[in-house]
Amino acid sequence: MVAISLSPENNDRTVFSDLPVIDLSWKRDKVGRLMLKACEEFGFFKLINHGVPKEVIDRVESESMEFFARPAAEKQRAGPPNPLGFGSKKIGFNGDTGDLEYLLLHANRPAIYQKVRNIGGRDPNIFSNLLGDYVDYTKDLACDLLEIMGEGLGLEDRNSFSKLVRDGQSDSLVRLNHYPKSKEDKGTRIGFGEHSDPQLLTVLRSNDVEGLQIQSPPSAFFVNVGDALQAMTNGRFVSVRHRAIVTAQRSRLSMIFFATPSLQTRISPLSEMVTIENP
């Protein structure tokens, strides 16, 4: 289950609902139809048969857990977060805190290696190359999903969204979140507080430990609409607020690709999304 707040100002509109599951091996027109419905009604969906090799996912998860298991002094060589790099507890510039540690990097191989090489210990090429492979796969996946959305919306240029991510100046990010298990069982705690994602699209993979309060198929990705995509669709797609929780029993790892335009991109509703009914 995922908690969805349709309006940040109105907590009474929080609802709980099962997320739709979309199988990318289905016929493209069916996938597009269901994806549009999910983006309009939920802002979230689960994606299976997505084409990202299980071996790549498993190896990145293993290397990520190995990184977070290292002594604090070694991990901190990849920081401090400014905002990129290794961080713990403090999230962003607004004083937000969470019960987690994380590694936030620009989603390109040179930027990944630049941070990872400082960690020391094992050969940094192993971790950076695996993470680079994961980024390549999830970026292609995100762009494919954005193009299916463009087709479903009837855009003249189905690449209206994806070309912003494929742009060489894209500000896309990859984030590894590690939520350690607690030493004492104090029930659920906030791992990452309520927020919406500012980017176009988020593609998230977590290990088999609950976090978004969702029971996930083992190989599923969670995909959610970001604020920029809500703006470009003139509110037809919804960017919902969500949070991560942690429990005492097991640590949780999530690997997140944020599909993002360049920082110079002007975001506004596409002309095709502005109508008399939806001005």
Ligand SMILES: O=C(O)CCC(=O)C(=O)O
Contents of the next structure:
Amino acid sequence: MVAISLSPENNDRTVFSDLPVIDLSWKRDKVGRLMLKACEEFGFFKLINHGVPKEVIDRVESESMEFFARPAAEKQRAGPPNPLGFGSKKIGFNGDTGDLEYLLLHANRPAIYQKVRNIGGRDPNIFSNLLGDYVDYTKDLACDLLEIMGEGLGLEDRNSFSKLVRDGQSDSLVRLNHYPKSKEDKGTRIGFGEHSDPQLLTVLRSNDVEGLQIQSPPSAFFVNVGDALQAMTNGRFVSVRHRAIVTAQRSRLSMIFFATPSLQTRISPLSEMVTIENP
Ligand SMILES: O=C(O)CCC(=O)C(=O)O
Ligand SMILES: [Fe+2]
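Structure of the form predicted in complex with the named molecule, please, following the form predicted alone?
Starting with the chain above, the whole complex follows.
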């Protein structure tokens, strides 16, 4: 693991050096081997040749920017974030704050439409359908990755993780984070404070403005292990703390799919992950 400290004094933009890159066009066994290693050693990797069409990503990005550019009163019609909806500054119930605004929605078309239709303005179907497409692609991608991981771990049912996400009751989420550009140079600010993600797997893509404290080409996705996957693999995969900072003179946008089991799922180590060496 090459993570460096996330203390507030440490404002380096790169928290990881040598973050593994996984190229989905490689042969499956190579992908599986290297992904497993990345999840065990880093809990994070960059994903290229992921198959999510560039047009889909670009269109969601531009519609999302258009959404965040609207007056606050319009955006608030998708909220309040209880916890789903439009929110600003307040990240969670425990008082965490950040220099961002966000839209957090259940990752399925009816739930997206239900919140987005209230915003008004241009045809809400456009934004809603685009977000729906993005969710379909990133959900499929997350499930493929979870299946490759299941295979790599030698699970009897390689779908042990992905079936929790494909379940109709899955609590998967889509989150758009918008970090507005600084009006003046206020130096580095915390956009999204240090945390680990509670879900199974996170698939994040951001525009070309740096901020997540890991560097990557803008066409790549960041994928990270969440707390639930750490628990189900009995600690073999690591869920790593991360944060986003705001330094740029341009707005930053990240678009995230959180692959999540249903709220009824009991999260505990898979029996195959409990061994004499790793009790
Ligand atoms: O917006 C980002 O780059 C990071 C946000 C994040 O870590 C999260 O929403 O869980
Ligand atoms: Fe996160």
